[in-house]
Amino acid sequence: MNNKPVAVITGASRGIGRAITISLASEGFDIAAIARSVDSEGMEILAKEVAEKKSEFFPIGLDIACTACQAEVVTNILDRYGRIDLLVNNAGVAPLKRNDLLEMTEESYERVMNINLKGPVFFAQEIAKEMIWLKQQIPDYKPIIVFISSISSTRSSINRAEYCISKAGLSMASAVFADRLAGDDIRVYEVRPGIVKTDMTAKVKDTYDKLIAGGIVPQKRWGFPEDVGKAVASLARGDWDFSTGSIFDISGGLNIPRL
């Protein structure tokens, strides 16, 4: 069985995942780096990244709406490693094309609500038995599971709606998992990211910059996907053990409710 304790990351080529793996990578864990693709230029720059940081990466393929092929994925990762310590749900899209809710379409909720709710959340059922099993076999084990959401969650967008109500069951995802996982001692939370620079939101830079001029975040900047990193770091380290079902906002302050 494996020494050091192992992450699984979703959505881990890039973006926000990308900076979470590396954050963990740096705290000593082991990397299980889940993402659509492993042959992607994305993930062979992130094995690098994480060999230098002194930890082993194993680079799965998975398409996380895919709920039938959870659980070979995480036997080959028990199989590997002996143990699951962390799981970071973090994968998710945006609609491919941003309608006004009217307009929304059947198949673009479909595969929005498959890929960032319903994938996530039997991918959390699945990790979190394997956890409670876990518990009983390896000595001072603290095993967690985090959501990663979005400030979405609580806002109305009117021209992506398919995410906003995906990320809104996500929060609520991680609230009945950590209420049903309290008492196995699995500790469950969720971080809700705001405007955040990744490839996701590249597609409307200029109009979040003028928002961001504007004020509408009140720390008068963008987000990176280093400050989600370290915010996941510090759930991994134990510095919230008596905090689970919390929300941490990443969001420079566009969490505030204000006039």
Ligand code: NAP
The other form holds:
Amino acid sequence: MNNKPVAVITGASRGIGRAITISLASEGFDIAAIARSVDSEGMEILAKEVAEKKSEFFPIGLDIACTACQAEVVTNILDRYGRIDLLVNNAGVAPLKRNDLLEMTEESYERVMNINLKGPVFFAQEIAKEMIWLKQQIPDYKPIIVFISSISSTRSSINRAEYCISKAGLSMASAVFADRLAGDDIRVYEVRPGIVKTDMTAKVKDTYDKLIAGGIVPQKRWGFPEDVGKAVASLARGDWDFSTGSIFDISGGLNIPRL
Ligand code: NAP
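Target state, the form predicted together with the named molecule; input state, the form predicted alone:
The next block holds the full complex; its first chain is the one shown before.
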């Protein structure tokens, strides 16, 4: 059994997941880092950064949409570490092409829903069952599940509807897991980023630069992956022990309904 707590982060290779992983290594977690492939520059760099924090690094290749592949991954993590203290369901994608809602294809809808919603829901289910069992085995074990949703959970974008629908679903997933697992002493939180500078937003950087300059974000700047990393670290430390089911907006005030 690992002495240190263990965090599983999906979509760890880049962007927000990478920042979350480094924050959690700084908080003393050993890491199981999931991305589609372990053979990427992102995963290699992350391995070094986690090692610098004196944490263990276990890279895992998994397409999160492959629900049939998830049980084996969880078994491998438990074989290596003997415990999972924190799951951060972060992996997610935008539609490959921004299309008007009336032109949205079934193929794009299924791709986005499978990666952003179905995959994380069943991964959380798989790990939650292990957490319930581990509760009986490890003294002072305080498991946590975090869902990284989006401002798009509640805001309409008519040219990427499938993304908004998937994130609205993920928001409810966080609520129902929080409700179901509260009695098992497992905390569940939703973290809702706004506009964050990553590969995901690189294609639309100019559009967002203009919107931010025009004041759409009250705090008048891009979000950075580290903003989200710090918030997840705070949840992981146990600072929000009596707040299961809560939503944490990391969006510089973009969440404020304004006239
Ligand atoms: P990103 O830079 O595009 O990184 C996406 C990450 O997800 C990568 O690590 C990628 O792994 C992984 N991933 C993609 N598809 C996967 C799959 N099928 N199975 C496993 N892993 C997969 O994205 P990001 O901006 O950091 O976004 C991270 C999360 O935050 C997403 O859920 C996103 O919806 C959410 N979010 C982002 C923003 C924003 O403005 N950026 C705002 C709100 C919410 P590979 O390297 O292997 O491809």
